[in-house]
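Next up: a single chain in structure tokens, the form predicted alone.
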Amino acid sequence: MDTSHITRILILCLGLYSNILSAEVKITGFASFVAGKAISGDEFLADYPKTGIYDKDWSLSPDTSVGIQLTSDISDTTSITVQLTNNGASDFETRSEWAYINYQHSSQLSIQLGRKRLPLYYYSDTFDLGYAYNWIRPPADNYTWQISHYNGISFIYEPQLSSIDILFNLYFGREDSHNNELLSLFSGVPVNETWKNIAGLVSELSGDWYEIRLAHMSSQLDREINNTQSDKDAKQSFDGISINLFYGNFTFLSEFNFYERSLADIEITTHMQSLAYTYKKFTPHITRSEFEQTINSSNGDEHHFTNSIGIRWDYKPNIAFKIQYDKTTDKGITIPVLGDAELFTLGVDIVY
């Protein structure tokens, strides 16, 4: 069953249930309006999954997005959540980011079935919610993968341990991406990508001054390039760790990830480190992110890194203004992305 069918079914359930039983549907929303331009280089790839690209002219499309989330309780233990998003990079086509039913088995265990974000990264769940982080967008060199969602089941367990918050997220599923945006952009021809037999585990541990997050995912990959099969049942794996520290007004965020597809001799490392300082309503920050695929047996490589500096102004409790400068250095030999470039962006994030 494709993602549009899942979303339609759950929206229909929401509508029928609220009409028949006059159940309350909770509606929340968010929006990011961002303008930017490449101030050096011909183009700047700001968002890999959605291929948000800036050029030398001012543009509102690459990072601008609007979303709405609908949630309704079916019973004391069961609820339905649907999140729809419009992104400028995707020509403001409405897409389902979330569409799942949640069963609260106990205060510590919940089971969710449907469509969700693939939880590879620390900000995977809030990737489209610009208000949730200080940057204009999560660092692109680190948040790069062509598959961002899965359709399946997840088990979330949150045991209590004194003042320490613990979470385990065990999930299984699949994702079919027809004419995948990122791979088709790089290949210049249509690419169909399927990640099947997805199995993953996320573990989180957090206290007053720290957060530690471990992620592992394995799956099999099928790929068609211009209607020709290039990969079939290829095993792949992802491992990641996030370590975040909080001291007074200082915040330090970090992520380190490793991806492997041994049959194709592909090994990729990505990482990100960010330091921020909050003074009253202002939060200046600096960040470095990097993506590196070492040269393999087919002479494929990809290597680029970005240094960023920006400031966030929390104008109102639900409104944040942001300004950011990014400088990307592209060191890829056989797989250059878009070359060296610099980007200037400014925007506003809203939640309601």
Contents of the next structure:
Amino acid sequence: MDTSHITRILILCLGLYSNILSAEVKITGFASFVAGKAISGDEFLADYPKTGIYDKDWSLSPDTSVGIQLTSDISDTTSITVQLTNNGASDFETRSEWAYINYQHSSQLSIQLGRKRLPLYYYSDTFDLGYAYNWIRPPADNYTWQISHYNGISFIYEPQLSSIDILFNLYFGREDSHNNELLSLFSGVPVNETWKNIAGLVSELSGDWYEIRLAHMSSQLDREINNTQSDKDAKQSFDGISINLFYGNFTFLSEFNFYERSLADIEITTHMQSLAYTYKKFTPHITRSEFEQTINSSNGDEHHFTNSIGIRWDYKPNIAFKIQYDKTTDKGITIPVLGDAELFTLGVDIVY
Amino acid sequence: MNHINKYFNLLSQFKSCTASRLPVFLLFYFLSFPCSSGEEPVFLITGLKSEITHVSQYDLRKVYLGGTAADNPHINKPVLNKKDTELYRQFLKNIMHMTDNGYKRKVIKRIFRQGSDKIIEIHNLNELDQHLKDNPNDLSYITESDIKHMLNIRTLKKLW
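Form predicted in complex with its partner chain, following the form predicted alone:
Let us now look at the entire complex, which starts with that chain.
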């Protein structure tokens, strides 16, 4: 059953249920309207998963997105959640980011069945929710994966120790991506990608001034390039650690990730560090992110890093304006991305 | 074991970035605690017709983060009393053990990650009183001096 079927079924259930029983459908939403242009270089790849690319002309498409989340309680312990988004990078085609049934087994354990975002990185869950972070977008070099969702089951266990919040998220699933945007862009021909037997665990420990997150995922990969099978049952794994610190007005965010697919001799490290200072409603920030593939037997050498500086203005409790400058250096020779480039973007993020 | 080694490698990268700065950060953190003496008593309240008889500190914190109470099925929704900004900050500090930014960060993540409800915010006492009349199993908090202005509430316990 593909993604659109799952989403349609859940939307139908949600609609029928709310109509027949006059059940309340809770609506929350978000929007990011961002304009930008590459001020040097020909193109700037701002959003890897959706291939949001700026060129020398002003554009609203690469980072603009609008989302709506509908949740309805079926019973005291069961609810349906559907989140639909329109992204400019995907030609404003409506997509389901989340579509799942949630069963609250106890105050500490919940089980979700359906479609969710693949929680590899710290901001994977809220990638499109610009209001949740200081940047225009999460640092692109760190958020480079071609698969960002899965269909399956997840267990969220949240024990609590005094003021320390703990979360374990165990998940299993699969994702079939036909004509994958990122891989097709890089290959120049249609690429179909399947991640199957996905098994992952996310552990989070957080208090008011710190957050520590560990993530592990393993799966098998099938890939077809231009209808020719290039990979079959290739094992891959991802490990990541995020440490965020909040001291008074200072915020320090960091992520370090490692990806391995030994059959293809691919090892990739990505990392990001960001420092921000909040003064009243303004939060200036500086960030560095990097993607580096260990040079392998095929001379694979994708390597790029970005330095960013920007400012966020919390105009209202649910509205934030942002301006950001990014400078990317592309050091890949065998696998260049889009070359060196500088980008200027400004935008507004809203939650409602 | 490979995965454990990877975590240690990743952690060591992080340590090399921050180890020298950590004592300074910790010093700033502990100095940042404000003095809490001289605060007016604050009470946890519910509707006059509420079925709630008690709320543990654990459940209180849990529901204000958008979660479900562990041992009290009657609790409906939490309400933030934002009549007074200082009272709101004290509630976050004394009960949630959080700053305003930390609280917002956690709640918004939970709304969009786990489909939790938004936390209701009310900015004046009359509205809060009416809300608890209409939704008797909701929870909120008010200062001792404000209790006399409320007709449709019952106090559950003194918070601080």
